[in-house]
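Below you'll find only one chain, the form predicted alone, shown as structure tokens.
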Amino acid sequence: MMEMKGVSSGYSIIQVLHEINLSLAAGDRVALIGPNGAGKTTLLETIAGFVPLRSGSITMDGFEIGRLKPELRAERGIALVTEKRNLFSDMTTGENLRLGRCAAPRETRWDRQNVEATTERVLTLFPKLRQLYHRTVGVMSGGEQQMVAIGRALMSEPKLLMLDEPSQGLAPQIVEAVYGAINSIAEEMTVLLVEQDLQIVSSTTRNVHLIVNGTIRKLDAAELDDEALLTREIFGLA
């Protein structure tokens, strides 16, 4: 469904990713782990189009998207929930959710029946948002804002949902709600997430890739079961 071949990218004169190869099939749940600064966020932003390619290719359903602008990649089914969430704080939950429709498929983008069905799907996944639908996002908690951010991404009906550390700084009950929703939608779309909590990773997927110094490799079963090893890798310990 999505494939990266020999992808290198970075910021200005700094190259972060080096010859990345990664394939995602429809319905995959894939986690990325690694130390801070290893390139995890850069990989997500390169797929989304916010960090330009230096070499290599990215294809989506066989179509080359590596040179497309971010908004055109979104229209092809790529959604990214960043660590900062990037919500409009002076707008309500409902208004933020409706903005997600701007990246939905053109043929159904503003079809009333489709919009209502997608909105209902989001509110079913996150019942709390039904209560907060008319609440201004800026006065909400971090966990509530995270639900809005994920909900807004889902409003675009993505084929690939990317999440950058969705559990960071959230209370345990909010993390449970967020990952409950992620697990519920996993069969409907491909999910690629960056996560540092090993317990969450192990309960979400066995398809885990390690990024170190801008290079990537898939972890095998023995490595996944070695918590001490994973802890060292995540925190960059020797």
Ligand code: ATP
Second form
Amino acid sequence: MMEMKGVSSGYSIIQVLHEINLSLAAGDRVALIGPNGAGKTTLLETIAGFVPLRSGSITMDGFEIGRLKPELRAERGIALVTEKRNLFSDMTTGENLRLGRCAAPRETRWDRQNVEATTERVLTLFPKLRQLYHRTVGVMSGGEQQMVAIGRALMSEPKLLMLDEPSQGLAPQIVEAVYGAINSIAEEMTVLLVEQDLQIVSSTTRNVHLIVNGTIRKLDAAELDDEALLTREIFGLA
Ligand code: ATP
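What's the form predicted together with adenosine-5'-triphosphate like, now that we've got the form predicted alone?
Every chain and every other molecule in the complex is listed next, the one we just looked at coming first.
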């Protein structure tokens, strides 16, 4: 469904990603782990088109997208929820969600029934957003804003949903709500997430890739079960 082959990318004179190969099938739920500065965010942003490709290719359903502008990649089904969330803070939850439709498939983007059904789906996944529908996002808590950000991404009906550290800085019950939603949508779309919390990773997926110094490798079952090894690889601790 999404395939990266020999992908290198970075910023000005710094090359961050080196020859990344990553293949995601429809419905896959994949986690990326790795130390700070390893290139996890850069990988997501390279797929989304915010960091330019230096070499290699990225295909979605066999179509080369590696050199398309971010908005055209979004139209092709790629959604990224960044760490910063990038919400419009003086707009309401409902308005932010509606903006997500700008990246939905063209044929049904503003089709009323379709917009209503997708909105309803998002509000069912995050019941809290129903109460907050007319609330200005800027006054909401971090957890509520995270739900709006994921909800807005879902409004575009993505084929590939990418989430950059969705649990960061959130209270445990909010993390549960966020991951409850991620787990219940995972069959409908491919999910690629960056997550530092190993407990969350292990309860979410066994398809885990480790990024170190801009290179990637898939972890095998023995490595996944070896908490000490993972902790050492990620945090440099024994
Ligand atoms: P973290 O876990 O801390 O979020 P990460 O694995 O997501 O780290 P990236 O954010 O992808 O790592 O950063 C990879 C490298 O690229 C780091 O050395 C970082 O300093 C550098 N970098 C990131 N963004 C930029 C930028 N806009 N300009 C220059 N260098 C950048």
